[in-house]
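A lone chain, given as structure tokens: the form predicted alone.
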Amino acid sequence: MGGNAAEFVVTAGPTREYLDPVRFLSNPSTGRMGFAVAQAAAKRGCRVTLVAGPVSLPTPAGVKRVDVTSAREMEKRAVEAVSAAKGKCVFVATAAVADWRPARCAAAKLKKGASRSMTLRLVRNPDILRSVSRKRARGAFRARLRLVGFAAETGDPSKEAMRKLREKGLDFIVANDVSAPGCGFAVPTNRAVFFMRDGSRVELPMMSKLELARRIVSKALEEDRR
């Protein structure tokens, strides 16, 4: 591995938000995305950081990995990651993070009792892409750094994932409907498109999700040279 490669810290997975020691917040994610995004890095010769959140995969070969639960613990390590690198470094954030936690994870398992209903207040996890985004911009990182999200969404992502790499300031952000057949959860496939910075947009078919974290990657190096 060349001194000058690129290094990738990758978020995979979900997180789970804790309501009481037995029971959480969660969502399906398996991580296969986000593992297999850090194992096509890996094999282009990066070094790789993945940032997984609670999964049954197998680390890629030549990945450096690091197990989360929580968002904020999700944001913690990879905030840790990005800052650590030096040169070129590209942050792919792929994780189904949860968007929210409860206000207070009670600490012995809560009773059923006699109740018929009971209210659950939240409170905002933290945007970890925002957050990145926002100490970029300060300077807070030594590494060039680039910056690849995702919008997985229900029906026509293009809208949402337009404002996102707006309002995030991304370089560019994989876009897919997570409903659509052979799309999203727990399947080997997808059907994604990446909308760029400048404006353009990359269609691409149904393949497997290798073959699209090999052109995540390779897309991301390509940016990296302009």
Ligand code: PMT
Contents of the next structure:
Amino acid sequence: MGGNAAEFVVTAGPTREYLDPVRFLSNPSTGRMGFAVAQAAAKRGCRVTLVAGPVSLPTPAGVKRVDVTSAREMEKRAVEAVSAAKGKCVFVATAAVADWRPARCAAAKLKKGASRSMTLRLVRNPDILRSVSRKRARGAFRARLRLVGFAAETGDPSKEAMRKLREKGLDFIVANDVSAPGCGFAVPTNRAVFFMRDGSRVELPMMSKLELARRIVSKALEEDRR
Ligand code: PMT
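Swap state to the form predicted in complex with the ligand from the form predicted alone:
Next comes the full complex, and the chain you just saw is listed first.
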């Protein structure tokens, strides 16, 4: 890594929120988008920590991988990685973090018994990106930190992406319409719009996730030079 290269901390994949030892809440994220960002950043000579939920992808060359299962673990390990960074650091949150988890995880497999229905009580998970952003605002990190979020939307992402950008205090957000063919979860391609803090936007055509990842890394490093 060159002396001036930024460090990247990337979250990727889904999280799993167990209700008993064999059942969990999750989503279809495969980690492809996040692993591509990690790969592209490493290729640019950056030190990269990839905090990955349960996925079955090989670790990109030159990347330090930290495997996690739940949102709370992902938050802990992501904050640790950002806390360890010095100089310039870019946090890219590509993970599809479960917003809710079962209020309790049973120690043994839940039995069906004779009941016809079951009520599952859920509690909120931490918002990892928001908590990193709040820590940055409190001056908790040594590194000069840039925050890049994703917005997974169905339909026109503009309004929601701008809201998330503002509310989570991001430097920019990558919005993707996960209901469009060839976009979002579990496909090798994606189409995205970058929404910047100054209100500008960059609309990109459909491309491979690796090419999109290269554009994200370039944008983050360009922002870093400002
Ligand atoms: O993994 P793939 O199969 O390649 O799929 C890629 C993807 C669809 C997962 C990816 O392109 C994507 O859209 N990632 C964001 C998924 C998401 O949870 O988006 P969101 O709009 O709900 O969340 C907004 C941002 O906050 C995201 O950066 C998310 O990582 C972050 N977040 C959300 C909830 C939470 N509890 N903690 C978070 O950090």
